[in-house]
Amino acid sequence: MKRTLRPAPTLLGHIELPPDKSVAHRAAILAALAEGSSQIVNYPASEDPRSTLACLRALGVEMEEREGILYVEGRGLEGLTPPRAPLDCGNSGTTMRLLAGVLAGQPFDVVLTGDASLRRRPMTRIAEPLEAMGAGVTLTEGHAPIRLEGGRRLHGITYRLPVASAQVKSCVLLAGLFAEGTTTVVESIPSRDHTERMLGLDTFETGGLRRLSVTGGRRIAPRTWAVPRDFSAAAFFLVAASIVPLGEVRLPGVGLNPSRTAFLNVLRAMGAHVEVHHEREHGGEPMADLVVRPAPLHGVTVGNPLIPNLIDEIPALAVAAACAEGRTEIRDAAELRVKETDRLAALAANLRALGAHVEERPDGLVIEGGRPLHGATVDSFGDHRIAMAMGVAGLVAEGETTVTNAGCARVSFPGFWKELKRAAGI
């Protein structure tokens, strides 16, 4: 699938953003492990969270969607049943890593697999702590398929994350539900905190370290979850509305969890004009309506400790940097090389094709902004965030910009191209 874009003089309207994948994955898993019936309001139609539902159904979890609400019959910690075949996680690393934590303590064997892209992503980072807890984990040359041996007794550990990763943290904490004693995760750089919020875990910060603990056998009560709109999806329209010459874009109900919104602060530091209205909270997750208007942007330097909390927004940030005056330097982002594609290489290649001056470094990018972009054919490399970033760049590039393999945007934002076309009037 290809998408061709032309310069948009105006970007205007309300954008229908997808629900937050990170919250949705966790809500579905916790609802499945709860003792009783839960409801999830605003569950996403995007492919990644649907992979989580498919895996949970294969584990015996009954669920039904009616009038925008997903009803889940929780099985409790001991109620999952053996799947008949390997669990297909699709393209979703979150599905695979979080379910590995849940399944490490089950009485049955299970295999987790996924598409070709997911089978290239590193899984040693979850295997090591799970094995330290007593799990039987077999990887395929450090990757999926992952085989988890049933009937292993897990025990609590204290595990310090070697890299900031909400997925690894969540995997260990979920495994801790099935372990004897207490499992503690220690972070030196805070990562997304949805799991600890949703489990209601206490957080202790001492000596620059953040400690989270869960006790084995902790019961999960059924409840109603409300999934906010996805901030990572909003990021593309925050950039688009900042760099298109005229207009005003409204993004209602966006999740503003503080561990997710570093990009908003960085974009404002670049000079973006973003207003926050109607702040509220649902299910422990803050949300608000965002209004963004065009503004001249300037370059910034971004690195740790911000990077873990804007890692998914760096493709959008790179486009903003190419359109900003001056130099933007992105550091400490080597994690982008092991996403759905090597996002640093993909961004460098595509932005250069559009006329930007980009230096690729082992852990980041240096972008000299201010050069006019010109239309070209660019490739998503099968990565949804690269596809959307290039769609935004195409709104300000002279001539025609064609994004190949553009359909992968549906992984996280099924309506992206429709919303972009409608707002830009193209």
The other form holds:
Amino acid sequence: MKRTLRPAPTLLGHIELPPDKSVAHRAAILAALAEGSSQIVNYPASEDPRSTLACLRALGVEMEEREGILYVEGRGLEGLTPPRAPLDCGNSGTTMRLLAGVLAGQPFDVVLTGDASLRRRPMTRIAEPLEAMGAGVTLTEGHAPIRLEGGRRLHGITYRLPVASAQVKSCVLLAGLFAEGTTTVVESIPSRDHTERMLGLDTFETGGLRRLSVTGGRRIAPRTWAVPRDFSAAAFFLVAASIVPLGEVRLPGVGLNPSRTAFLNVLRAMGAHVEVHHEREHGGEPMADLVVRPAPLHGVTVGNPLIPNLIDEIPALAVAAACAEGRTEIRDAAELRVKETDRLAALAANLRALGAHVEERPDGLVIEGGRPLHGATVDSFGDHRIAMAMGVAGLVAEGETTVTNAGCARVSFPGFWKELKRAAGI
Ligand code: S3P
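Counterpart to the form predicted alone, namely the form predicted in complex with ligand S3P:
Up next: the whole complex, starting with the chain shown before.
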């Protein structure tokens, strides 16, 4: 599927954002492991969180969706059953890495696989701590398919994360539920904290390190989860509404977990006009309504410790940078090379095709903004966030911009193209 964009003079209206996929994956997994029935309000229709549901169903978890609520029959920590076939995680790294943690301590063998993009992503980062806990993990040259051997007894470890990754952190903490003793994860650069929040874990901060511990065998109570709208999806509209000449965009019910919102501060520091209204808390996660109006942007420098907090927003940030006056430098972001595609290479190639001045570095990008963009054909490289970022750029590039392989937006935001085109009136 391809999508063609033209310059939009105005961007206007309420945007229906998808529910947050990070929260959704975790709510589904914790509901499956709970002792009793849980409800998840606002479970997303996006492909990634649906991959998690399909895997949980294959592990014997019953669930049903009625009137926007997903009812999950939890099986307790010991109740999962062997799947009949390899579990297909689709395009979803979170599904694969979190489920590997859940499945490393089961009495049965299981294989986790995914699409071609997911089978290229690094899995040694989860195999190492799981093996240190006593799991039997066989990778395929460092990648999926991953075979987890059943019947291993796991024991708690203290693990200092070598890469700032919420997926690796969550994998180890979930495995810790099935391990004897206490499992502690230590992080030096904070990553998104949904897992520890949702499990109600205590966090200890000493000497610039965050320590999170979970006790093996800890029972999970069933409950009602409410999934806020996805800040990472909102990011594309925060940028679009800032760079299009006129209009006002409203983004209701956006999750504003502080471990996810560094991009909001960065965009404001670039000069964006974003109002935050009706701040509230829902299901343990802060949320609010955002209103964005056009504003002249200027360049900015971003690096650690902020990078994990805005890792998924960098494609949107790169488009904002191309439209901003002056130089933007993105550093410490080599992790982008092992996402759904090499996002640094994809952004550099696509923004250059649109006429932007971009220098690609091993761990980031330097973008000299303010040059007028012109339409071109750019590819998503099969990556949902590259597709959406290019859609936003297409609203300000002179002439026609065509995004090829644009359908992958459905991985995290099935309504993206409809919402973008409706708000832009094109
Ligand atoms: C996620 C963590 C991040 C992020 C991904 C979702 C999560 O990955 O990029 O989209 O839900 O834990 P890493 O933790 O591997 O950086």
